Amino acid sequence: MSLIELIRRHIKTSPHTFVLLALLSGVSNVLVMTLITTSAGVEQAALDLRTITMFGLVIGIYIVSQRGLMRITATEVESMIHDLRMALVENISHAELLSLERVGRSEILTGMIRDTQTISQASNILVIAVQSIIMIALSMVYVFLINKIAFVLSLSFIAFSMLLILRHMIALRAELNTVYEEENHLYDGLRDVLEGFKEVKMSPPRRIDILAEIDIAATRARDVKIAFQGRAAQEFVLSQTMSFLLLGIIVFIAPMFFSVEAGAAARTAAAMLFIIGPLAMVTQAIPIFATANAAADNLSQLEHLLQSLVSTIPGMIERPLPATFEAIHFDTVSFTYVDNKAVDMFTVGPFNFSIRQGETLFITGGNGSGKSTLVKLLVGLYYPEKGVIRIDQQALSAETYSSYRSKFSVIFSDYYLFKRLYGLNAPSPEIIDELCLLLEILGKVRLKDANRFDTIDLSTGQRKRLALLVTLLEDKPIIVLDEWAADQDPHFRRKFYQELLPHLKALGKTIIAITHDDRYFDTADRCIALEEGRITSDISKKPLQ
């Protein structure tokens, strides 16, 4: 029972409070039924003020207890979902890049959005169902007191119908998992269309194939959902039919074989009419509970998966590195990509080189040469499989990697531009204007609310300049630029190499740029060329000053 376990782990309100409110609500329902059934045959003049007052009091108790129960449920469930989402986000933030790349974004997003919404939407219905169970149980006690034969018949019918429905719902649990799997495939296809829109637009055969794949996943999910909802509808109709049959047996059949007082039969029938509504609610709640339970199970699996990706060692104390450094050294560093079956796919390295503080280093090489992997090793997003990275004479360790990464500002080739300046103090308008003028985007973008850009809807080259503006605001000692100049127009590309890089170097920055602009190689202190995961040349162009 994943949902129950999830609630038990996160609930903050005492279970006794829930039980008390549910009991008060259920008892008040039964008392309303009792007052109505016992007073229905009484002469109007015989109804005294005490009965009417009791009826109003019972309704008041129901209103207070029901509102309290629903309010507490909403608070607890939404707080639980908030805690779950924040725990998942926290685990993601502490995971390693390579591990997260293997999980897939669709599974994470569907868990955090779809499954949490499923639990949220089901919460009140499930609480009402629990309350309905209490009311049914109390109503059956009332039936037992007035008509034991009707009690036996009713209990038998209810037990039989519930067992039948539960058996069918258990069989549908596997189909729910299939629905979720197909929806994940559907989200993958939708993400392909949105994130690869340009590529889809450029190739009609690709568009046709993607749409066909999405249609297959959507059709499978639709068919399984239709089957699930159809079964649920059948069970609801079955429970209603069983209730009507039960009423017919109590009113028409039972008096033919058993001696039943006329008044008792009427009160029993009235009580059964009160039970039909709660019984229908319980029947409707069973598929909802199955769906919410499957969602909770998925969330639990996702939580465990993300926890397994967390790189932080329990009890580990992160240690800072010195603020300044002279060089970063790669000592026989290598890294191997493996597939899902742990089979080696591609190895880069071993690398043996150093990067001096204040150096402007260009990294070149063709596609698949290992440039991006080298950069991820350099900035600490990938860990070396073999060898060691040292900053000056200190070898990096788990305790120092966070401090090491904080020395880098990186604009990756597939960078993400945040609209808000996260992690930065609000800069003055004068500084923003100065940087915008330097990067030739003055008037294109401005800050509002001190730390949020009014727009990031810019051209590709301008977006990269805005990303560089954020990098300059971070003011970190090492700047890494992955094919940054590739999307700039000829004028600004020339300005980047001949003005911006010397400007950054004059500020004391260490610059590492992946580039193919060989006409500007003379602006670097040094060029490293890669081929098939190996350094094929390491040429110093000019000495450090």
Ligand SMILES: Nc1ncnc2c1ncn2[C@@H]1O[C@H](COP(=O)(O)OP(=O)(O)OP(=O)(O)O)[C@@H](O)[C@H]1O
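As the structure is a computational prediction, the values presented were derived from the model and not from experiment. By rigid core we mean the largest C-alpha set that fits within 1.5 Å across both forms. Residue numbers count along the first chain shown, from 1. Compared with the form predicted in complex with the ligand:
- In the core-superposed comparison between these two forms, the C-alpha atom of Ile276 has shifted by less than 2 angstroms.
- Once the cores line up, the CA of Ile210 ends up 2 angstroms or more apart between these two forms.
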Second form
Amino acid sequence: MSLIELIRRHIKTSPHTFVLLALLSGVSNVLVMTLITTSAGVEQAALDLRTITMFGLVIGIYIVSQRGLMRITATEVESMIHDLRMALVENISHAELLSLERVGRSEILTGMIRDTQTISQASNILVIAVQSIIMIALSMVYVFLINKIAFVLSLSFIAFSMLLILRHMIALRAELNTVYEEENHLYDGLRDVLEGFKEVKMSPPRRIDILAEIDIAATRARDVKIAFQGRAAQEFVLSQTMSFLLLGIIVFIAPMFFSVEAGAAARTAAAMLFIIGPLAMVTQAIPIFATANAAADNLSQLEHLLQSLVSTIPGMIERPLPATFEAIHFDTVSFTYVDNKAVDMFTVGPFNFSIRQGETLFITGGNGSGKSTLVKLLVGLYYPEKGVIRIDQQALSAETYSSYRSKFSVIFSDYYLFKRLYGLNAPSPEIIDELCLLLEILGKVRLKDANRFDTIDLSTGQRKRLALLVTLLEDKPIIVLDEWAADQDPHFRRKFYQELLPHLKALGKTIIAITHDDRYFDTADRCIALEEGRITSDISKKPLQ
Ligand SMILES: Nc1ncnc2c1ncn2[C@@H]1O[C@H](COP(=O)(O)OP(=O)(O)OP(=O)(O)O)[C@@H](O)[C@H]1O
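The form predicted in complex with the ligand is what I want next, because the block you gave corresponds to the form predicted on its own; please supply it.
Up next: the whole complex, starting with the chain shown before.
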């Protein structure tokens, strides 16, 4: 029962409050029924003020307890969902890049959106179901007091129904896993269409193929869902029919074998009619409960998965590194990509080199030679499998990695441009204009609401310039650029190598750039060339000024 476990872990209100409110609401509900059934048929004149006052009081208790119960439930469930979502995002933000690269994104998005919504929608129905169970139990006490035979028959019926319900719950649960699997395939397909929209639009055969693939997943999801809903409907009809049969037995059959006082038979029938509603509610809540349970199960698995991606050692206190440094050293550092079966795929290193503060270093090499992997090791996104990285004399450790990473500003080749300047103090419009002028995007983009760009819908090269503008605003001591100039026109490419990089160097920045622009190699202090994950040449062109 993952849902109950999940609720138990997150709930802040005492369970006693829930039980008390549910009992009050259930009891008042049954009392309404009792008052109605005992007073119906009594002559108008015989109805006393006490009964009417009691009737009003019971309704009052019902209103207060029911509203309280529903309000607390909504608050608790929505707070739980808020906490769950924040915990998931928190875990993602603390995850290790390499681990996250191996997790399906659709799985994470589905957990965040579909599963949390399912639980939210199910919560009120589940509360009503719990109340219904209470009402059924209390009504049964009433039936016991007025008609023992009907009580025994009803109890046997309810016990039988519960057994059926439990059996079907288990079956529904298994079916739901299939529904979820098919839906995940569907989401993967939808992501392909959205993210690869241009490619899909350009090629009708690709479009037909991808739609056929999505259709298969969507059809499977539809069929499994129809089967699931059909089964749930079948359960509902079965339970209702059995309730009617039970009523028939109590009203038509039982009096043939047992003598029951006429008034008691009528009151029992009325009470049984009162039970049918809550019974239907419980039956209807079963597929909803099964769905919410599966969603909770998915969320718990996702929570565990994301927690396992987090490298933070409990109780670990992060330590800052000194603000300035002289050099970063790689001492026999190597790193290996492995596949799902832990088989080695590609190794970079062992690397033995140092990068001095203020140096402009170019990293070159063919596609797949390991340049980006080296950069990910350098900026602290991947950890050395062997060897150590030192900043001056201090070897990096779990406690200092975060501080180490914050020394870098990186524009990856697959960078992501945020529309908002997260983590930065709002710069003045003058500074933005000055940088836009430098990067030749003046008039293309403006800041609005102090720290949000009015647009990021720019050309590919302009977007990269905007990313560089953010990097300049970050003002970190080390700037890493992965093939930054690749999308720039010849004019700006020249400006980048011959004006911007020297300007940054003059500001004291350490610059590490992956580049294939061999005609500008002379603008670097040093060039490292990689082949098959190893350094094949390391040439210092200019003495460091
Ligand atoms: N996430 C990953 N998982 C497994 N293997 C990877 C992963 N990323 C890269 N590789 C492998 O590592 C090798 C080096 O990749 P890397 O991205 O470092 O090359 P690169 O020199 O930056 O190439 P390019 O110039 O094409 O960007 C590649 O051959 C690739 O097969």
